[in-house]
Structure formats: C-alpha cells, structure tokens
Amino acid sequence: MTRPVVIDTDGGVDDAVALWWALTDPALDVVAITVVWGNVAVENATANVLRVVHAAGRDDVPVAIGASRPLPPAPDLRPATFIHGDDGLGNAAGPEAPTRAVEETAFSLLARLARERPGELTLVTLGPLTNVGVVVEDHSEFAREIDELVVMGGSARRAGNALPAGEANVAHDPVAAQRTVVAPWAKPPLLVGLDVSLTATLRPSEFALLAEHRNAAATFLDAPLRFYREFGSTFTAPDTPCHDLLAVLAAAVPEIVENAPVLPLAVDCGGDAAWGTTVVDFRAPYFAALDGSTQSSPEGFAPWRVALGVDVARFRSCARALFGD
C-alpha cells in the first residue's frame, strides 16, 4: 500500500538524495514538501528542493517555505557550507527550476494537511525542527493527527557532530526539538540519529557506480555527493554517511531499522556544554523489569523509538538501485 508522506527538509546534499528516493519510490506518495533553514538559508534550500522536484519529474508536488531562523535561544553554529557548499548542493546546483513554491506557508500547509487527513500522514523531517516546533505549539491537535513521525536527528550513544554532544539538526534549534519531543504524538515517533546514520554508509564502490551516470538521479547527484564526501565523511572515512536517505528509507522500508526500543527522550536546552544533546534514558527498561523499582524521572521526557540498529546491506542496496544498479 502506498504510504502518504510529507517531507520537511533544509535543502542540502543528503536531503537531495533522500528527496529523489521519496519522489520516485512507488511505495511513497509525497503529498508535499516543506522547507526550513539549516544547511543553507531557507531561500537557497527552497531553490534546491524545487531543482530536485523538477529534475525528478515531480513538479506536481507542492513546496512550501517555512522558518528562516531558529526559535531562541539557540547555539551560534558554523554554517555547513564546508559540507554542503555555498549553494547547498556542493556548489553544483545549476540553473533554477522553472517552478516556484506555493504561497501557503509551511506552517499552514502542515496544519491543514494533518487536519484534512487525520491519522493518514507520515511526516519525515530532514533538517532542524523549527517548522514542526512552531506547528505543534500553534495547533494543539497537529501531533495527534499525524499517523507517524520520523526524525533524522539526534544521537543516543555516538556524541555529536555540530557540537560535542549535539547532532546538527537538533543542535541548530534545541527549543523546537524539545517541543517536538514532548508533543502528544499518536504513537512514539522514530528517531533516526547518528547511532545508525554513521553506520549505514556509502562505500567507494557506490561512488564509482554513481559516477557512471546510469540514470537521471545519478547524473544529478554525482557532483553534489562528491563535494559532500570530503567533509561529510569526517567520522566514517573512507565511507560516507547519507543521513537523510536513511530517514526516508525508514519510512519507505521500515524493516531497514532493525532495533528501535521505546525509550524516554529529551533535549538539553540549557545553553551549557550539553546544549542540543538528545538525552536518552537507557535506565528505563532495567527499572521496568524490577518489581517495585522506582527512580527519579526528570520532567521533559517523552517515549520515542530510538533507532540503534540498521540493515547496512539493505541501505547500500537501495542506494545502488537509486544510482542505476
């Protein structure tokens, strides 16, 4: 059965890979794409999303513009141009698409779609959670109306990348991330963080296949991914993570996530050394197994499925299929 999805993205290189998969996978029906600031300014991100949508032959999918800055307070992080390029597509964006974003804001579109299709939509976020953080605050029923939320972000055990303990999408807007964590979702959302995205990597053999330009996806994605590969592989060289592709695949091929226990989750918004950390309470299952055991549980935690295991072979097989294998 086709799964209706809305994708929230910040228009970078791995976002482009993820979007191309989603837009061309018959298992997914991309209802809309919302854009948020993050890898680049929201205007650049929107232009990149429109480029991908057009190149993939999916101009029918509406694209809506969202937040241009984080909810305060937020860390002052270095721009990601050294990973994604000045244009967000590895300085290989090319001409603008002939289409434009819709006039409706991302916030309005998200709230409206959830209201019109309660219990149907999967929301996949690939960037900072600012758009979602605004909508869950302004529309109290939004979280209950979404069938499933999949978030690319956070880190349970792998520390951080944008900050010592903070993964980029969460660290860019900790306040919005925490609002998202504690919103009343219909079921525990899935956190696809660095624990799995730094494991599910593209090897040099995938890049060799990509360079053959066997199809339109490979031709479009080759130059951006080659740029991204240099610094995007900092923690995994010689292999390269494609974080956002894994998040979309978690929605399209749920069994690709092999281990995702439900655990209490919170985000540190304190502004100190742990700012932007996703805090996972791994004590919970141990205490639950002990009759009569009680422990202090700070406020601000909510139950989430935390991805801890991934089918790496399946991930690479999907990437190779996207590249024309």
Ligand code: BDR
Contents of the next structure:
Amino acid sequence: MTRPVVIDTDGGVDDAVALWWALTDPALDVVAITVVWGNVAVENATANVLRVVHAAGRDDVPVAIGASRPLPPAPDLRPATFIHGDDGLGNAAGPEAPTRAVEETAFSLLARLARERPGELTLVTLGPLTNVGVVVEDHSEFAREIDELVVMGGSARRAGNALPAGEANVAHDPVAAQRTVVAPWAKPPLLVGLDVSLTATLRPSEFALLAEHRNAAATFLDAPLRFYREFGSTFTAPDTPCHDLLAVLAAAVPEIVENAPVLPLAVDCGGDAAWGTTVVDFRAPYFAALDGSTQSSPEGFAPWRVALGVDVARFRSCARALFGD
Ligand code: BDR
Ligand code: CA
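What would the structure be for the form predicted in complex with the named molecule, rather than the form predicted on its own?
Following is the full complex, with the preceding chain placed first.
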C-alpha cells in the first residue's frame, strides 16, 4: 500500500538523497514538501529542494517555504557550510529549477493537509523542527491528525555533532524540538537519532558505484555527496552516514528499524552544556520490569519510539538501488 507522506527538510546533501528516494519510491506518495532553515538559509534550501524535485521528474509535488530562523532562545551554531557547501548541495547545485515554491506557507500547508486528511499522513522531518514547532502551537488539532511522525534528530545514546551533546536538527532549535516532543501525537512518534544514523553508513564501494553515474539519481547526487563525504565522515571514516535517507527509509521500509522501544523523551532547552540535547529516560523499562512500577519521568517527557537498532545491510542495499545497482 502506498503511504502518503509530507517531508519537512532543510535542503542539504543528505536531504537531497532522502528526497530522491521518497520521490521515486512507489511505496511512498509525497503529498508535499515543506522547507525549513538549517543547513542553509530557507530560500537557499527551497531552491535546492526544487532542484531535486525537478531533476527527479516530480514537478507535480508542491514545495512550500517555512521558517527562516529558530524559536528563541537557540544556540548560535556554526553554519553547516563545511558539510553541505555554501549552496547546501556541496557547491555543486547547478542551475536553478524552472519551477517555484507555492504561495501558501509551509505552516498553512501542513495544517491544511492534516485537516483535510486526518489520520492518513506520515510526516517525516529532516531538518530543525521550527516548522512543526510553530504548527503544533498554532493548530491544536494538528498532532492528533497526523498518522505518524518520523524525526531525524537527536542522539539517544551518544554525544552530538553540532554541539558536544547536541545533534544538529535538535540543537538548531531546541524550543521547537521540545514543543514537538510533547505535542499530542496520535501515536508515539519515531526518533531516528544520530546514534543509529551513524551506524547506517555508505562505504567506499557505494561511492564507487555512485561515481559510475548509472542513472539520473547518481548523476545528480555524486558531486554533492563527494563534498559531503569530506567532513560528513568525521565520526565514521572511511564510511559516511546519510542521516536523512535513514529517516525516509524508516517510513518507506519500516522493518529497516529493528529495535525502537517506546521510551520517555525530552529536549534540554536550558542554555548550558546540554542545550539542544535529547534526553531519553532509559530507566523506565527497568522500573517496569522490577515491580510493574510506572514511576514517571520528570515533567516535560513524552513517549516516543526511539530507534536503537537498524538493518545496516538493508540500508546499504537501498542506497545501492538508488545509485543504479
Ligand atoms: C542532520 O543535520 C543536517 O546537517 C543533516 O542534513 C541531517 O538532517 C544530521 O545531524
Ligand atoms: Ca537535513
């Protein structure tokens, strides 16, 4: 069955890979794409999304512009240009797409689609959670109307990338991330964090395949991914993560997530060393096993499915298929 999805993205290199998968996988019906600031400015990110949509032959998919800055207060982070390039596509963006974003804002579009199709849509977020943080605040029914939320962000069991403990998508806008965490979602959302996305890597052999330009996806993605590989591989060299692709695959091929217990989750919005960090209460199952106790987490936590294990072989075979294997 085709799964209708809305993708919220900040227009970077791994976003482009994830979008290409989503736009061409018959298992998914991309109803719309909303764009948020993050890897680059929102205008730049929008231009990149339109480039991907056009190159993938999917100009029928509406693209809407969202937030250009975080909800305050937010850490002042170093721009991600050293990973995604000045243009967000590894300084290889190429000509602009002939298409434009729709007039409707990302906030209005998200709220309207959820209202029109209650209980149907999966929302996959690949960037800072500003757009979602605004919509859950302004439209109290929104979270209940979304069938499932999948978030690439946070880091359940290891440190961060944008900050010592903070993963970029959460650290860019901790207030929006925490609003998203505690919104009244119909079912526990899925967190695909840095600790699992760093295990799902592309090896040199996947890059060799990509360089053969066997199809349009490989031809478009090769140069951006080669740039991204330089710094994107910092924690995993010689292999390279592709965080956002894993999140889209979690929606397209749900069994790729092998282990995702429901655990209490919160975001540190405090302004100190752990600012922008996801905190998972791993104590909960131990307490439950011990005496059936439901000893509650401190205020501000909400139940999420936290991905702790993914099928790395399946991830790589999907990436290889995308690159024309
Ligand atoms: C996330 O941060 C961004 O740089 C990537 O596109 C990805 O969404 C990884 O931490
Ligand atoms: Ca991203």
